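Next up is one chain by itself, shown in structure tokens, the form predicted alone.
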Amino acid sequence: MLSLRADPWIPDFGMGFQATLDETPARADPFVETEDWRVPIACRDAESGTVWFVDGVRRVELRLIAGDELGRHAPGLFGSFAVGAVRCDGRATFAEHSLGRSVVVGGGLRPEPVEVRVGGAVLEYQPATEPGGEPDAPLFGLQKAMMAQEAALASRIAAGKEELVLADGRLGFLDATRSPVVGVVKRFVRAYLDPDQDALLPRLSPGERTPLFGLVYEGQPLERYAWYMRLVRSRPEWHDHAGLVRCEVRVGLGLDDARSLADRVSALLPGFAGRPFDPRFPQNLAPVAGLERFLQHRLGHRGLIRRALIARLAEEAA
């Protein structure tokens, strides 16, 4: 009989579990810490100290079809993004944040910079191009621009005092920093583990983790240690990977420090688990959800910006 289980994410935000078994860009080495994947690793509560959360949001303002004098056409978009940080030391405080706006065109076609007036403000869209001509190529370009800003912000924060930095999504850089930086991935996109190791994931309780495993990209040395951990207790109606996140650290930390950091983060994160009203509950951590709302507001009024862009294009066409 076919088993049916729910994904707790609101459908408009996709799914928390979207694993694919093919075209995996990295292979996993599951035995860097231990060969025993039979039982979870329990992590003791530890002093959290000061913790930084870094994240970004992006928004497509207007989709485009670009054409040049040679008759070539490619998809494009006007997009905006914002990145920022939350500092948690017993209370949460918004810290540094920045905005970016891009006009991105695929197919290797490069647009010109665009300025558009919205009320009393002038918005500047910087040009970018993507080589691919697929419909989502411009969105990928916007995503890359946002991720580069996230990585730069996490790096700046980690260069300061020795405070833990948690960056939403994959670890964006591998350079050494004064403070440790951990990437926290809330969505399952690829299946990195074989079924024998993956069988441990449904048995994790909050604050428990899997052993560390290495992520190795073809033709490159081992770059990252990763592990899975559970944020909240599972529910009978959920699929068995709901409530899990994957964490990543750079291999340059060394195995012993990576293990200690994995224990600390796995004990700490359940206290920051998302709230049930969040559409990506429970993987979207509560400080990250608050930061996303803050950053979305900084992007400006979506309707006004879209109307201004359409008016600009109509003026050019005339």
Given for the second form:
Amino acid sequence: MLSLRADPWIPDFGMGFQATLDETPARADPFVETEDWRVPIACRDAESGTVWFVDGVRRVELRLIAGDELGRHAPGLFGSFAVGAVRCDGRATFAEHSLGRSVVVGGGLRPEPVEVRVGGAVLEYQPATEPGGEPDAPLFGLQKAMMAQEAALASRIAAGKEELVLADGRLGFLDATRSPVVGVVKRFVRAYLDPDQDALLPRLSPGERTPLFGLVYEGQPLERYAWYMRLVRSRPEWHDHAGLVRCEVRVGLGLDDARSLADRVSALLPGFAGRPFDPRFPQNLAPVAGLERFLQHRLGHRGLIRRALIARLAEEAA
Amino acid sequence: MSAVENVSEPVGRILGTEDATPLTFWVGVAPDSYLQLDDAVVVDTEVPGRGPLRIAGIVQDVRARHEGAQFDTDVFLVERGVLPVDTAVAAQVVATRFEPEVFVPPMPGLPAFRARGKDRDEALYFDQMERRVPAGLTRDGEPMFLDLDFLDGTRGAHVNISGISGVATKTTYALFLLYALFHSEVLGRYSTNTKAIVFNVKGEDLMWLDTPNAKLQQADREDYGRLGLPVGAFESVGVWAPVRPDAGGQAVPQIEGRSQGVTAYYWTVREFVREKFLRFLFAEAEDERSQIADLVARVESHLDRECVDDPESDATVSFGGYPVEDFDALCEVIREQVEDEHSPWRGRLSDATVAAFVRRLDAARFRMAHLVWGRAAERPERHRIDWEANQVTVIDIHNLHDRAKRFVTGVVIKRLFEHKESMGRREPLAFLVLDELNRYAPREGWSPIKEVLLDVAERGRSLGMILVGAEQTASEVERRIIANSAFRVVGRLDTAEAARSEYGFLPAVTRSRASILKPGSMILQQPHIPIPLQIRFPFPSWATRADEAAPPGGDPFRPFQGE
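May I ask for the structure of the form predicted together with its partner chain now, the form predicted alone having been displayed?
What follows is the whole complex; the chain from before opens it.
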């Protein structure tokens, strides 16, 4: 039986880890659509059907050090996450959402499920293990749990009618679905393109995109087509790559479908650009920002949950 | 009313994001429900160790907002379908009743119901009103009542109505209350003997009370039906108008619109002397009790003492052996006496006081000499206002000069008050409807009419004399008159007036509403219910203008019934 002890620091401290999962090393194949990277491709959205946005949020409630009877120690955490969707068809409405709570421990140690009573509610923390022993390993585990749930939700929605599903972050799954799923990556961390092609990016205007390129992660076959597009007009003080997003679709769609999907998404996405006061303007799309706020709220009151968890650990330690 | 409407319906739950207190709490309104201002709400709860508790209240405010939107501009994104938000609607409820009286807040999350039927009666204390007078309808057409106990002097008395002229329909509402009193069963065995005196101060609006309103619509009739009132005119009305000044000895009423059923009124010199009416010639407000008032009192008592009844006429007196022919002659007698330095009438008062007295006497006599008759009067008792003859007595003063108006109102109210005082019991009640109270009982200064009105306000409750007073601005009316009114009614107010402390009983929201009230809508504050409620009253079923007066005798609706 694993013993769990709290780290009294608020979990926001010492967490440089952000989103390594979004931007893993990969190689680009720039000529899948065309070899001409001199001019942007202007896009026009012919149809104005229903668009879904899928996103998730996570929060570390309490960091832990777990120890077993053999004297092994590993970092851990109590975390919560929520995933949900917004449906935009002229009106933006919150659709399905779900909550998850995890107790994650690194170093291959496996915790028991934990139940905590907060006010009138009982929160159940499902156990998860990460093999790594480094301090960020449990957070990685929480992130994976959230992404799995996001992918499941996106695929559930995409199984429905001919609609368009825009999932936040890298495309989480590559199975065929009835409606297309597009991953929208906010962060520009890694340059996948060679300088020759990369030179096109600063010249993009809203509603324009780069040609499709293949994105091949190390040790994997070609599974994704990707492109860059601009959400809002650039400003003089911005760097070259500000205001861009990268979108991904699965290769299984076929090049023609991928191309028309890229045109459609590039045309419609500027309309959903984030609000200027958003800390992640403009990539944090307005529906996604609204959804994140909604989901954060669904996680429950942070202080109350933390207090209940600490009380619970104190009971165990006594 | 169908059975469904008698059952309270769930509309939402008590909010936990706003403090719930015993007196005020918020109800989150469920998406498929609504609550509007003035709705009655009930919440059932359980107090540990004390058992079940029902809290009833009235919706005082309702708000709607986007939840999840941070900035004002978000609303445009929401409308473009870009930003998802929830819309939250919440209603603020002011508690009116706790049954039993355990003053605890309703717990967040408890279901709240829109009160209907019996629940609504309880929320508004109608169940505790043994004798309820229809007072109008709420905006959704439910009847509203007031408690006769607080009107007839049992526990309180008097009504005060404020509002802008023309829009506030103050007199019409006062008459609606009278109509409701006289045409419902609420007065019981005193019904026929209860009287009302109504002064017609503007236009000839009140001269048609005994005539059905030909312009009444079917919807108006339904309003009366909901209130349990018959549709029609006042049953017993006496209409009195001042005698025409230039009628050459004929007592002809001075009135334009109506030729029949109006009696001319005047008083006689003898009444004037014996009943000490002189003071009502000096009825404008004064800074304080000036020396003129002393002189008036001296003259009144000398007149009464030194005049003997004229053996040849019931209507006048003789002074010093000579009959006083008419009012002018009486004024001459008074003038001669006070101007005579050796006369005991003037006492030690200065020439300046006497001069001021004579100046005012002359001014008054010029304006109202025609209202006091001497030897010319034939059968003067027929022209003496008789409020016992009819249930409602309308006294027209709108054509009279201001001094004459004060004289008539002063004399009538004084006589009525003395009459009630001598009866020594409350029932049957006498109602007095008087508009422009600010003119007769102004906040500043003293006048004989104000004194009588204050008497009515302060002692009328035990004497059964009920003042239904109205004015444009309560801030200009004597405080004690307002303070003694159990019922405060407010029609359209201008915003500056509404901000005055006289309307402190109106919560801020209601105060703002008072500036947008339509004619026919009033805000009613009554002792039972801790917050004022907006009501409307039905279109008058009696005529208020010549063109509304249905042809006498015939059913005005006959032509529409397609015989």
